[in-house]
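Only one chain is included here, represented as structure tokens and corresponding to the form predicted on its own.
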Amino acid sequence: MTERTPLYAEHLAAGAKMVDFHGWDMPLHYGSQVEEHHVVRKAAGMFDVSHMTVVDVDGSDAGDWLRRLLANDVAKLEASGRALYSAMLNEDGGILDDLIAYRRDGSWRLVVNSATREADLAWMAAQRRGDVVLTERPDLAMIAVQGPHALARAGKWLGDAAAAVQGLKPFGFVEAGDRFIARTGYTGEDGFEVILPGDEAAAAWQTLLAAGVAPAGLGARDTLRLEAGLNLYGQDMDETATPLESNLAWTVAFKPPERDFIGRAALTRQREQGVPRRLVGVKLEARGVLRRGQQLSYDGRVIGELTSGAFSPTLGAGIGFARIAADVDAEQLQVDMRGKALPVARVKLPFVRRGEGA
């Protein structure tokens, strides 16, 4: 039996094609995945991300506990109203999940992936030390409003909070009444994500819809995040890969050296011995679509495979991420596509920055 978000009826009313996404009934698209992709790049679109898991963390030891739990260091957040992105690792340095941690007044909030919800909650509970209280918040909904016109079109709905949201830097947030509004997203575009009571989500959705914010589904969300060079948990990273092998070294805070976060020893060894493989961006230089699992080769040697792949609506070409042997520096590679070796070029991520090819 799949679960439904508070916006399920809104999706059906908009003609969404619904699919089972990790146990949730979610919209794949509302008629055209490509059009939804373009509207986010050029104007404003909104996504129901209420399937994500919100966990509030309270207690006098919460900050110290998070400094041990996460590879990034929440001590960087010197005041409330700021957030950071981090991986949560096992002792071997493998990625259990990626998440965002928000520092509030006297407490913290985490948003983790729906696919890893049960495992994440169990891991957090097992690692808990001291005065730490974890509270899952299934009563909340979450809407991501993304695109170059997102803030302008959402201005009426934001109301008195509009100026404060407009003034936020990336990964900043404000709390306006029962709305938690953060300048975060998964598309590479401007915009915000709002966490709000589930019983208020449908009204918010309708107000945003009336303001010209178009609904967008999981299909567009995937091509947008891929163009933006953003990893997807379960494909581009998982327990078998470390952040250093997943283009996420920037999310690991090795300083100060005395912070003993889970997985630190394994990552330190890997840094000293050399990372055996790396995650890179590739662009197909022929007609076709790159797909997860396709093998890459160089000079007759298989060097890795695609972890994600799709047709980029913005670039009009096949793009993807590939985990390859770290000793390969060549810029021109080949992909095995149904028995044919086609050329791909390694490219610097992101593929697209603010609607334009990077």
Given for the second form:
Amino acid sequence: MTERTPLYAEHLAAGAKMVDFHGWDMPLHYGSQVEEHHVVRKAAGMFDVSHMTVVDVDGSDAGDWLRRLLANDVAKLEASGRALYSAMLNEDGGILDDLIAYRRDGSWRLVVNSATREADLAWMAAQRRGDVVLTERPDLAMIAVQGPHALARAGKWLGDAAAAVQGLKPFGFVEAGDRFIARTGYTGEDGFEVILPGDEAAAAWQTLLAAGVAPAGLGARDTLRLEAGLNLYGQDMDETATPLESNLAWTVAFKPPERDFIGRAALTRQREQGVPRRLVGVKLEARGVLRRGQQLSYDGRVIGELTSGAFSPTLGAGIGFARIAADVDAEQLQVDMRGKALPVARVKLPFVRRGEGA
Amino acid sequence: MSNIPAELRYAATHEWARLEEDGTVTVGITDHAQDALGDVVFVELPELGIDIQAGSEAGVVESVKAASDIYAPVSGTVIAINEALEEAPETINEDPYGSGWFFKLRPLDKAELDELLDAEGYGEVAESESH
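Next up, the form predicted in complex with its partner chain in place of the form predicted on its own?
Below, the chain from earlier opens the complete complex, with every other chain and molecule after it.
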């Protein structure tokens, strides 16, 4: 039996093709995922991300505990109303999950992936020390409103909070009544994500829909995040790879040196010994679509494989991420596509920045 | 429920075939197939002039979801290909039985069409795959 979000009926009303996504009945698309992709790049779209797991962290030791739990340092968040992206590692430096940590007044909120929910909760419970209280919030829904016109079209729904949301920097957030509104997203576009009570989600969705914000499904979400150079947990990273092998070195705070986060010793060792693999962006220089699992080679030697692949609607080309041997510096590689060797070029991420091909 | 026109013949691999008045056979993929694939983003058409056997590979459709081979429903010579699909592959989603056609064959033996599924038979195939 699959779980349903509070927006299930809205998806059906909008003609969604529903799929089982890690145990959740979620919209893949509402007709055309390519059109939904373009709408988010050019105007405004919204995604139901209520399947994601929200965990509130309270207690007098919560901040110190998060500094040990996460590879990024929440002490960088000097005041409430700010958030940061981090990996959560095991002792070997393998990535258990990626998440966003929000600093509230006297407490914290984490948003983690739904596919890893049970493992994450068990890990956090096992690592708990001191005065730390973890509370999962299945009562909350979450909607991501994304695109260059997202804030303008959502203005009426935001109401009194509109100016505050407009004024937020990326990764800033405000709490307006029972709405928790953050300037975050997974598309590379402007916009916000709102966490709100589940029983208010349908009305929010309907108001946003009437304001010209188009429903967009998981299909468009995947191509948008890929173009934006953002990893997907379970594909581009998992327990078998460290952040240093996952294009996430920027999210690991090695300073201050005395902060003993879980995985630190393993990452330090890997840095000293040399990181064996890295995650890079690649673009197909022929007609076709890159797919996860396709092998990359250079000079006749297999050097790695694609962890994600898709057809980029913005660029009109096959794009992907590949984990390859770190000793390969060549820009021009080959991909084995159903028995044919086709040229791919390494591309600096992101592929697309604010609607434009980089 | 997908659209399965009664006047066409079908292969279990989701191609349709239409016998035209001039004796040629037009081939495309079904509405059920395009719906299952999702947005088509790329097609590889057969070469003009080649002879293909019924059931052999005649091209590729790549959608946002997967790459699928297209098989010739009947044997014959490829006498036309729908080059417009190269620039507008989404036509296959929009009009699978019309402007989304793939190629035309001069059939070797029109009787091969009788061996294909009729609309009812294909409907059962499509239905069984939808669950």
